[in-house]
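The chain below stands alone, shown as structure tokens; this is the form predicted alone.
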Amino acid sequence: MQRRIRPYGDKTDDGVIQMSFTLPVPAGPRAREAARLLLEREMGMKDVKIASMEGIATDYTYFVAYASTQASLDYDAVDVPIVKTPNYGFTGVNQRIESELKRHIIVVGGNNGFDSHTVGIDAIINMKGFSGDYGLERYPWFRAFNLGAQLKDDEFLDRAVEVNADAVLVSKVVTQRDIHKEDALGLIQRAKDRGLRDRFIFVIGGPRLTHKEGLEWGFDAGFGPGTKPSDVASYLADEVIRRARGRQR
């Protein structure tokens, strides 16, 4: 049995959606009508209402619009990979590592490429953490190295080799023109070229990333918006322990 879902605004299944977009035309009545026709005639929307129109630069106009769609989706058919590790919390992670691994987990983290933002990797690694959740530096059974931003791929990997890391954490914030994907794929390819891909657990995270994308790009896991340090710590504890058990067999 299918469970079909549609967007709604005022009442269930009315199909109303809100959207914003920019057109390369000067603001005015003609631009407003062009935006309406684009949604109605070319995109098949109904009951189109241009809520606001604002010129944002010479010959560019930003619109906010409301419209309804007949499209629906079978929700039960949606299948998306997720990181299935439970969150053990600060105490639980440390107890698990101490009792089952009996050594520190070593992590290097940073941002490769030209992205200069460190807010993501800082939130996961730095001692204060994020939203009341301690960063990896606070965990007594982690040794975490925050390498900062704009790292060259070889610089990133050299540091991981130097400290004999278990995991490499990559943060990507800027996504314009898919630069985050390009940087992510480049790091994994460089690791493969150097024979290091299977030596480390590779984890990527960012505000516009998913676990599915991380897997598609060659990483072992991907973490999206709302991720807390304890989520990453729990995953790493499980994965390092799992791999250690595999080597013991």
Contents of the next structure:
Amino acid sequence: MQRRIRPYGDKTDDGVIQMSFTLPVPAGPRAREAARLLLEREMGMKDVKIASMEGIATDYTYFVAYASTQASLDYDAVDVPIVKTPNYGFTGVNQRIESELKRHIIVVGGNNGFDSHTVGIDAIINMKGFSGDYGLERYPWFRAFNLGAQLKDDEFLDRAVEVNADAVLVSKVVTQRDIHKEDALGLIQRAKDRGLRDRFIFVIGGPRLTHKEGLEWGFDAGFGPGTKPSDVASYLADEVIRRARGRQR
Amino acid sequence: MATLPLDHDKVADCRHLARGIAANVQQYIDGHTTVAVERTVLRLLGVDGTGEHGAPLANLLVETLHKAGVLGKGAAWWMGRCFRLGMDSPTTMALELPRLLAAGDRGVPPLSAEDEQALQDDVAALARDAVEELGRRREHRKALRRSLGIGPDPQKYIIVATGNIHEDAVQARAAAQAGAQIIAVIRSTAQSLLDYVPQGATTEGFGGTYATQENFRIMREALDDESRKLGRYIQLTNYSSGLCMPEIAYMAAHERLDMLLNDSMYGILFRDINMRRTFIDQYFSRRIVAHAGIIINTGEDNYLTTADAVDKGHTVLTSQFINEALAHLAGMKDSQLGLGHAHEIDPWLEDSWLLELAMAQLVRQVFPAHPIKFMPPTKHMTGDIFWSHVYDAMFNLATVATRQSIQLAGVMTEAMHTPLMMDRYAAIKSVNYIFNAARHLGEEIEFKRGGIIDQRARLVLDRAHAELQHVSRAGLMDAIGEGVFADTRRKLDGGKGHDGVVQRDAGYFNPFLSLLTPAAEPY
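Same protein, different condition: the form predicted alone was shown, now please give the form predicted together with its partner chain.
What follows is the entire complex, opening with the chain shown before.
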């Protein structure tokens, strides 16, 4: 069964989209027409309305526009891999580990490479957590080590080996020039070179990341914006328990 | 003028405690130097350009002295010694010094008292010229600034960060045309951890543009031109922080920058730079800044990005008192101290905006002569740019109502990317509207005695006072060790750059310590 959808403005299937953009030309009737043609003729939009045109610098003009698209897609055919663990909550995660694993889960986390931002890894690991959700440091059944930012790959992996980690959490914030991808791929490659890829669960997270990207880059999971520490904790609990059972068999 | 009833005795006691805390740290500073301070001394003395593998000559020379264990004498002394050995170019010095140092007394024979005096006189003469040149550049800026005027407070501070200095110049001009009064060029991520300053114009960066002397020059030149076109002087700022704090201060002074991000503790807490290194470096950087008439912006806003802004609001005030006291010891005037704070309380908390107002008003009153700097929300910004734009608007209202001096304009795409030209424009437009529409709001309102705002301000001051008492007992370095600031703990000998800290010899020579006098009128 197909379910085709279009953007919704104020009527089903009207296809309305709001847009804002800048063109590198001075404001004027010609700029307005250029903006309209760009949307209508070049991008195939209908009912283009240039709601606002403003010169924002010498030779730069800012537009707010509305238009309708005829494009639609089959919603049922949209496939997004997501991390399939339910969120057990702080208490649930701890109970699960206590009863099924009976040992601490050890985690190292940090931001490798160029990126100097610790805000992501801090939100997941530090005691305080994020948005009222406690960080891994607060979990009695986790031992979490926050290694901060600008870690060298070897330094990161050495620490994981040293504390005998179950999982390596990688945070990526800056995405300019795809530096996050380069750093992420670099770490996985280094882990492979050192024969450590399968020893740890590798998890990546960041405000501009998806599970799909994480998998494509060789991680076990990827967490995007809005992820709470308990989401990561639930996933790790399930995954570590799953792997421990696998080893028993 | 709306004011909160301030406990002036308590404020005075906070200052007293902070002076004691700073004096203690200063004792340590006065016995030491660092590789960064000595590189700055060499740059002041005219060492420029690069040597082997493109490394800056200042680095090569200081590394050589440091490896030989003789940096405690001061790079200035060694420069004078090289002159007496017949070397007059830094390139020759970099090539010859390692061999001479290795040869001990045969390479560098001891000097007579007379020769020693002559050596110091030679270098002091060079140093005097260098300091006078910085003074001339300060006066040049002052004349330009005064003739064109900078426009009213709160001054609109806008960020550009394309990675390419030439593109930055285009964006900076656009921002200035839209109303920006101060342009900040964000640095490439991780530059603070480089123990050298890159050379020349740069066109590649990550999340920002490298701070280099040539980039400073290019941007200042563009802004001088734009200032004349607009009939309004546009100020420029960059970052004197990280492992090259004093070197950047020198470059900024030389290229006539108007402001610098410069904090006595930021690097320790947020970049894990060794605390001894940072304290020594901040002192020399501020000596330069005091002379050059540059306004510093301190980084207390960052505390609230890691710690909770309600629970830890007082650490901002505590740190401001300490930053002030340390800056005074370097000769800086209140009019140069852009103490920082931020609008970072959870916006969904009931009356959160009243708490923001309380903090902003408190900082305004405690530091009345200081060009205090208010930083926009970052932690709670989201990808919903429409909501974020409203959130920034509330920040703008708090700024104008409490008469802040400098406001870093919040941009609604804060949580996503470095601002696009249109993002920045929308932000400035909102600032222009609100600053104008509520220009005299602060003079029209009164704060209710015993109300939410009054009580919050009292609480923050009380806690800051208690914290200063605690830091005063523990000593600043130990207090940082136990995580008083930003919930971050740092060890005395931990962090980056500790190996660049050197004890001064009895015969330590640095003519700039006496020559860099504070500017009578900074700007």
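Residue numbers count along the first chain shown, from 1. Values in this document were obtained by computation on a predicted structure and should not be read as measured data. Heads up, when I say rigid core I mean the largest set of C-alphas that superpose within 1.5 Å between the two forms.
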item	value
Yes/no, Pro24 Cα shift of 2 Å or more between these two forms with rigid core fixed	yes
Rigid core superposed: Gly55 CA moves 2 Å or more between these two forms	yes
Threshold 2 Å Cα movement between these two forms for Pro225, core superposed	no
Core superposition result - C-alpha of Val64, shift between these two forms, Å	4.3
Per-residue C-alpha deviation between these two forms [Gly44; rigid core superposition; Å]	2.6
